[in-house]
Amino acid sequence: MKKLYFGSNLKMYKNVHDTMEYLTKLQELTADLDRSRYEMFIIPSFTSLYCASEKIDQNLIRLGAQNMCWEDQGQFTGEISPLMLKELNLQIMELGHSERRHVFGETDQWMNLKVKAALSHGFTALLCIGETDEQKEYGISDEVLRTQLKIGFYGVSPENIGNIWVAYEPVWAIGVNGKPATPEYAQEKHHVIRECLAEIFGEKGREIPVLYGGSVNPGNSNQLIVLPDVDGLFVGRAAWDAEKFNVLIRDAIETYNNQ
C-alpha cells in the first residue's frame, strides 16, 4: 500500500501566534496517525519558522519554507539562503509555486537552480508545476508540465529521487476564485507527470510522490485521493483550520483504505 501525503502552504495568512496555535492543534489531532503510512507537512511563513522548528515535532509534522535562494550567500537583498533555513532544521523546500512564477516572474531555469541547491543541502525539494487557464485553452497543458519538469530537474541525478516531491497545481484551480480540476482531468495530468518523471530519472522516477493541489476541499478530496497516480493532497484554505483539516485527512484515509 502506497504512502499518502497531506500538507498545506500557509502563504501569507497567519502570524507567528496564529501559526503556532494552528500547528500545535494539528499535531495534537493527528498524532495517532501512522507516519510510516501518512506523511504530514506544513509550510508556514518565514517569520513563523523559528518558533515552529523549536516547538513542533517534525516526526509528526514536517516543516518547510515557501521559497529559497539558490546561492548560499551574497548580495541578494530580501532573499533567504539555504544555509539560513538549514539552521532551523527544516526538511522541505517548496519551489516554483504559481504565485512565485506568475506574480514574481520566477522562471523554470531559476527553479532548476533552486532544486539543485535544495538537494545539495539535504532538503526535500517540493517542485510545484501547473498550467494557466490560457495554456489549457490552447491545448498545451501536457507540454507545459513536461517543460517545467524537464527544466526543473535538468542535471539532477537519479540518486536524489528519495528527496524529490512534485505538486501538480493547475494555476486556474488555485485561490479564492479557483475551480477544482475534475478527478478525470487530475488523473490524466498526474499520469503525464508520472511518465515524464520516468523519462527524466528512469523507472525509479515513478516512485516520486506526486501530490494534487488546487482548491482541494471536503467535497472533492475523497475522489482525488483514490486516483491511481495521486499520492497525496496539497491543500489550500480548506486546511487552514486544524480541526477541519484533521477531518478531511481522516475521511480521505478511510476512503482510500476502503476502496
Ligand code: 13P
The other form holds:
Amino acid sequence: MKKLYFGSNLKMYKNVHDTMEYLTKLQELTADLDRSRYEMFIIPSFTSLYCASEKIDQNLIRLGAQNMCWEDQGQFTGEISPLMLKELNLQIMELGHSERRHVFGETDQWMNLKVKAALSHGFTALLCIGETDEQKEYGISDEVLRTQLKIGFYGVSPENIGNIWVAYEPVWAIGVNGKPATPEYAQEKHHVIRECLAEIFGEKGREIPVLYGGSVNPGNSNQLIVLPDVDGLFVGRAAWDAEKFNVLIRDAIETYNNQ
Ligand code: 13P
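For the form predicted in complex with the named molecule instead of the form predicted on its own, what are the coordinates?
Now the complete complex, all chains and molecules, led by this one.
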C-alpha cells in the first residue's frame, strides 16, 4: 500500500500563538496515525518556525519553511538562508508556490537554484508547480508543467529522489477565488507529472510523491485521495482548523483503505 501525505501551508496567516495552538492540537488529535503509512507536515510562517521547532515532535508532524534563498549568506536583504532554516531542524523546503511565482515573480531558473541548495543542505525539496487559467485556456498545461519540472530539476541527480516531493497546484484552483480541479483533470495532470519525473530521473522518478493542492475541501478530498497518481493532499484553507483537518484526513484515509 502506498504512503499517503497530508500537509498544509499556512501562508501569511496565524501569529506565533495561534500557530502553536493549532500545531499542538493537530499533533494531539493525529498522534495515533501510523507515520510509516501517513506522513503529516505543516509549513507555518517564518516567525513561528523557531517556537514550532522547539515544541513540536517532527516524528509526528514534519515542519517546513515556505521559501528560502539559494545562497548560504550574503547581501540579500529580506531573504532567509538555508543555514538559518537548518539551525531550526526543519525538514521540508517548500519552493515555487504559485503565490511566490505569480505575486513575487519567482522564475523556474530560481527554482532550480533553490531546489539544488535545499537538497545540498539535506532538506526535502517540495517543488510546487501548476498552470494558470490562461495557460489552460491555450491548451498548454502539459507543456507548462513539463517546463517547470525540467527546469526546476535541471542537473539534479537521481540520488536525491528520496528527498524530493512535488505538489501539483493549478493556479486557478488555489485560494478564495479558486475552483478545485475535477478528479479526472487532477488524475490526468498527475499522470503527466509522473511520466515527466520518470523522463528526468529514470524509472525511480515514479517514486517521487506527487501531492494535489488547490481548494481541497471535505467535499472533494475523498475523490482526490483515491486517484492512482495522487499520493497526498496539500491543503490550504480547509486545514487551518485542527479539528476539521483531522476529520478530513481520517475520512480520506478511510476512503482510501476501503476502496
Ligand atoms: P487552498 O486550499 O486554500 O486553495 O490553498 C492551497 C495551497 O495553496 C496550498 O499550498
